[in-house]
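The chain below stands alone, shown as structure tokens; this is the form predicted alone.
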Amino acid sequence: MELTKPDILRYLSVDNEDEILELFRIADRIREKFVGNKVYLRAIIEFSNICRNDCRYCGIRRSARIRRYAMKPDEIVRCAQYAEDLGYGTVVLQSGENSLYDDKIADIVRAIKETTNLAIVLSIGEKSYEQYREYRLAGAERYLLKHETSNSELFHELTGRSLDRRLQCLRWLIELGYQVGSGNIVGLPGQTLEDLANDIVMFREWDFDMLGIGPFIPCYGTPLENNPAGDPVLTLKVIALSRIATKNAHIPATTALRTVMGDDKSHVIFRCGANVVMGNVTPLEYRKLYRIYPGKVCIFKEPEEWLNDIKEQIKDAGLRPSGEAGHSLKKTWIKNSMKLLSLG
């Protein structure tokens, strides 16, 4: 099945029951056919919660009035040993944007490498071509860096940032040969229809190896506290035709949308298309503070226990828990180290 942005903007704006069913469906078989049937367990490591952006929807934004917290590097070290023991493959490092950690990330990175097999993902924002180059020799294999919107005009009023910005930083990293994330808000307000297909279009075009979508989530203390949450049935929809568009990209079930949705309807998404989830190990300490969104799930769960949990759901789901690495699928593992081995 072949999209054009017609067929796209025709399924995002279809409201019968069956039709929406059918397009579940078909994202499915693609998953199966194209991704297989395990879904992909990724530990995520909140390891600080200091911004210095001011984006109109984020509960972390600069001008928050919330406890900050910066967790040190050997406490980074030791979560990602943690999440190992656990069983996952890949740790994902996310913070808020700041400058704190730019002399530490890749001390931090081999210092995983060297005590554990993990893939390495960071999310820690845009900075400059020099400091992504430090971070992929250091090891890190991943990266993730949302556009949010493929809109520049609202990309702009949201963030008081240029989404061109945003876009060289993505091109840097596949130059890099990251395995690159990227994604998007799915009901931000002001966005239009027609922007969630450019987002989609924009995910083919660029042939991303991995995509995070979610809903919109109004957090109180922002501008946008008053907005209404974005709609889960749209948002599988984006998901579902991302899918179709983009055959083997890794999607996860986001903590957003298990969040609007409720923890136990997991097994829905990954029906959708989603082939990805991820678990919160960072110290409860932490993780109650990195409070982007009200409301998110499983903060005061044990790993463990939700680990467990959400294989049960991944297993209901008829598919295959995995804590494999679960490299991308657009391109091999040889190309990418060969391409690190260019750098040096």
The other form holds:
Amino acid sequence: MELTKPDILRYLSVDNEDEILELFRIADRIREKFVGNKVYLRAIIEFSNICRNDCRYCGIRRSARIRRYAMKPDEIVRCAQYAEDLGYGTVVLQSGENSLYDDKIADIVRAIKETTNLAIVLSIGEKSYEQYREYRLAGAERYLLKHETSNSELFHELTGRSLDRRLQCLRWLIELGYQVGSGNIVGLPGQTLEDLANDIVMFREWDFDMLGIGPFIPCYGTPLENNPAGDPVLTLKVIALSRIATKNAHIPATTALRTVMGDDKSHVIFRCGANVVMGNVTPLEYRKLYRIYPGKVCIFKEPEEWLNDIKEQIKDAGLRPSGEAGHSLKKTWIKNSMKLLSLG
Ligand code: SAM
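In place of the form predicted alone, the structure of the form predicted together with S-adenosylmethionine (SAM) is requested.
Starting with the chain above, the whole complex follows.
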């Protein structure tokens, strides 16, 4: 089934339950055919909430009056080792966008690579080509940089920055042989269904390795605190349509979606096209402070307890939890990595 933009728009606007369930069933079959029955478990370490950006939706934006923290490099490495001990095959290192770690990331990546078998995803925002290259050569295989919305005016209005620059970063990351994740926020104030359809068309055209799709959640203390949250069913539709459009991208049941649906409903998300889930292994003292939106799931649960619960839910969905690295199923990153290594 090759979806056109009008097909996508039509599915985004249907409110007939039978048609919505049919869409989810198609996405589920495509997930089974192209990515199989494993759900990959990734650990996330939110190592600093210091951010120079002032995105209107985000609870750790520069002007938010919150306590800031920055984990030390050896704490981050120990935390990654702990993630491996728990059985994870991939660790995501995420932070607000800041330059404090610019000259430390390569060492952190090397230390994790020397002491574990983990695949590493960086999610630290917009950097220069040279920095991305340095981190890739140090051993980071993946990078997550959501484009948030493909509507460039809305992007600028909400972030104060330019979508072109973000897209340039994504192009560099692809060129450098990273497995690249992008993604969007569903239900942003001012966003239309056509914007969401454009996001999905973009996911297919760019052939991203991973897609993070989550609802907008209003956060107190931000300019958007009084706006309604993104609709979970609309978010599930975007996930399902993205699965159908991209076939074999890795698509997580995002923390934001699990937050609005309730963490005990994750099995539903796995039957609408998702095949990945992230567990938070950030030490509790910091985890509480990485409050990009309120009510975030897995804030107070111990990582072991959360892992046991999510594995049960994956099994309830008829799928298999996997602690393998779960690399991208696409081929572009391999070709570009070869090019980089013969040059570098
Ligand atoms: N600095 C990195 C970057 O810019 O990619 C990563 C950190 S950023 C806090 C991680 C993600 O949080 C963003 O890509 C955005 O989609 C999401 N986010 C922030 N505030 C949100 C909100 N109120 N609701 C839903 N998602 C939000």
